[in-house]
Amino acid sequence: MALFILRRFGVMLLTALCLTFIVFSLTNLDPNLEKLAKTQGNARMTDTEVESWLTRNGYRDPLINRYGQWLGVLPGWTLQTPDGETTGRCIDSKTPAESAPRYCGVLQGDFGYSTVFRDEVSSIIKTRLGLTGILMFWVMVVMVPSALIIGVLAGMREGSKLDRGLSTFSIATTATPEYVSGVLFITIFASSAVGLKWFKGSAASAMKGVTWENFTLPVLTMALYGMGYIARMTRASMAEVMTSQYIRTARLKGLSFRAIVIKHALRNALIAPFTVIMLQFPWLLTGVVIVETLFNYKGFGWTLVQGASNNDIELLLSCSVVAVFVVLITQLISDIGYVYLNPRIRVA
């Protein structure tokens, strides 16, 4: 297990190097850098201008150079202006040139500047994922436990009216997307057009203290569009279970539903669906881009919405770092966990 878990490792580095060195490549197109400096110079700058601001500030150095000042493998540049002033990707206004280290990368713990926000990025991922995270706890206390039951349910008596009603369910909110329902919800549950305003349409309050009214409709919104997929995999799974030998066998013995059931199928029929929920998790951290922008909780999702509109590329490189992160991680742990749910598993 001790060698698996250190190859997975080697290949979760090599795949993040992989996936960031793309995203980096793709933020630092011309189109984006010209766009750039732009919007930090001014608008009406000549060619000629766009090409001396990218100069003075490091962006027309090698790509892969600048790929490795970011990850923080090599020493960021340094470039002496023509009144004799040191400037350089470590070197601000609050480190001077003389104390200034010789690295500043994401190893570093530097993700650097938000130009949108006007802020460390490191404080601004900090804050939304922290928001987010509480969106994420809510959403999967909701989803994962509704889903197991309603597809327990149904692989219990597959073919019955029981198993039909509630596949038609989950198929429905599987095909319903995430700014589909959360705009029925809204219109619904929260406008006054329809009469009931029984929670309210934007979850900005949320930030500050989250209640019944203001965190409802974004935690049913992203819960409805996962729940159909668990269950249907864990009613798929169910079912092929209650066909085995060994529960036959058990029913045989004389033992109750019920506790074949509870006691014999209902550990191996949560294997592949222990799978899918760990997947969730990546589903979830790039799936509240909508809901969040739709309600207005400024995680997450509403961030990177707002560092991709307005061209914030040292704040969407960090967005990519801890989604790439995230998906990484969730898979590790999704693995090691199907071998000890799984004894018939071996890792070799």
Given for the second form:
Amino acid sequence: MALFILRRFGVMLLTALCLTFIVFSLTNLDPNLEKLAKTQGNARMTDTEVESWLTRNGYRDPLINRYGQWLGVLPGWTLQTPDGETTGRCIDSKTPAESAPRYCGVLQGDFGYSTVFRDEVSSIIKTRLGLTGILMFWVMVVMVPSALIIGVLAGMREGSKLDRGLSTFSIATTATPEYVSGVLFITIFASSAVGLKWFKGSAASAMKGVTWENFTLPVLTMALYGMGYIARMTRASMAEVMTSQYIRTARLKGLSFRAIVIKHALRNALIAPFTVIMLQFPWLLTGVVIVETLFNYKGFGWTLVQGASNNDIELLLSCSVVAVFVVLITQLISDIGYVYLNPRIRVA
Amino acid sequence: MEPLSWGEIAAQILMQFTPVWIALAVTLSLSAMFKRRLGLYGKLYDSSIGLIGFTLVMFWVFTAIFAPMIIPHDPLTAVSGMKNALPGSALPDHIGGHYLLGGDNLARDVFSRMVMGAREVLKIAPAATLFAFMVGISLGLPAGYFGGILDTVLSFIANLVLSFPVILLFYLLVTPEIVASGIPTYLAAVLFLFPILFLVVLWNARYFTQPMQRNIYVGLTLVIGLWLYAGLAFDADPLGLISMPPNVLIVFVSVVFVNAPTVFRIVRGIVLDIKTRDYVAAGQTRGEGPWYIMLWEILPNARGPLIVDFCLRIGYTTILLGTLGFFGLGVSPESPDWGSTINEGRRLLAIYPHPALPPAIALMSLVLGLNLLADGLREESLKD
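Show the form predicted together with the partner chain, please, because up to now only the form predicted alone has appeared in this conversation.
Now the full complex is given, and it begins with the chain already shown.
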């Protein structure tokens, strides 16, 4: 088991390195750097000015060196300006050249400086992730139990009317992406023209305090899209369990249907959905971006959009580090959890 | 002219869709008549869920085909005074007619835009899914069949792409700056090569004992394939017929890129299962080459799950295209595709919900149709 986890960790680190390198090289393409120079300096810079701005800010080192500096395995760049001042990657207004550390990368805990928000990336990510965490928590609270209940109810009597109805409902939810259901919900429940005006169409006030009124719609929008898939997986797994030998034995023993479902079937039927729920996290990330944009909730997804549309390299890199680690860690948990829950599976 | 009431709007919309109704009626009745002879497709007519799904999908397919006949107004022309007009509003007298579902915030006809949007979506989604399948199959078959280091490397790359958050990938790939750097062309050059490779290997594996026939098939594939390849990937069609605007190309390529690894994983899984069967062993004993076994023994037997996943994946691709439009990535702002229309409409959603609703419901019904169709196909293909 320990070896299995260790090996998964190795693959995970390799994946994370590859992915961050891809993001790094895509954000550092020449046209992107030119755009960055123009937004940071002056929109009417000539090509030579752009070039000198980029050299002055250390963007003209070879790509692999800069990636190493960002990672913190190579010493940060330093440069002597004509008027005798030393500038460098690790040097800013707070840390003068003399006391600046040699290495300042992700490994040293320095995620860099956001050019859009004009703030430390680590503090931005921390606050934004917190906000998204609240959203995710409520989404999970709504989504997981309702999906499991729908799946179990549909799967316990395969082919019944209840099964047909619930299955169609779950297919319908998987066919409704967040930007469609969000638009429908806002129109029905929040629009001032025709709607019921029960909830608010914007979750901006939820950043200060979550209320029933401002948080229902975003949570519902996100939960609905993910719910259908989990429910269908639960249904399939439940239907399979219900046809197995030991359920027939339990029936022949004369146990009530209730007892069979709750005591015997449920535990085995919930192994597969566990994996599915864990693997839903990467999908939820796309959902987070859409829902936060639609409802104007300034969390992680909103930050990612801001970073990406303004080519804020260090912010975007940190966002992708977070996203990639969320994906990889949930994969790891789902693998380990699966082995743990299902005693028939053994890892060598 | 008077604005229309809701009943009149509904009647008028049904009228506008006349060509679609006729085409649907012909398709459904002809197929239902000969359903016993039509194999899996005919069996679809025995499952109500599958039939509903198929009807929904065909409704949008015919809408896309007959779009120019259906639209009452030009989807790109703005008419002064019709900004955010309510559904059923009459146009000024010198033009005549009505905006059936109202006008958007640039005073264009919402109904016509929705109909033309079906064309935009159905132009890209099925083709992109097909390409993703070609790439996924061409790589998944050898990975599952040969295993070993090839499998390890390909699976690692597939997992790498899959652990990339889709939305981040789109934001990185679908930007004017990336288009300027030429990366989409390189990606397209690699990805579009797979269908040609696939077909050439397919023909060669089957007919290499009959060189005459083999040469004809391979030659035809190469001529047509390379002609399309030059036109689509490099915009260098010698005849000037085939081309793809760079912003559509990047959307197409990124959608293929996102979908292919999942197809790869599915194909690889199926191959791992099927290659232990007796008929594969029989083929190996006969001395068939590995590619013949993969393409002509294993692949036909894997078609059931692949067809089902193909339907689901077109739906997913439609959702992805909508997501791209929703963030305004890759499409021209004029484009009537559903995602960008929803994005434009959402800003005024609280006051004027009517511009955003029709494309939202259209997208939902198309994806729902595809999912129901996939469900029906799965049920029917499991029966035998």
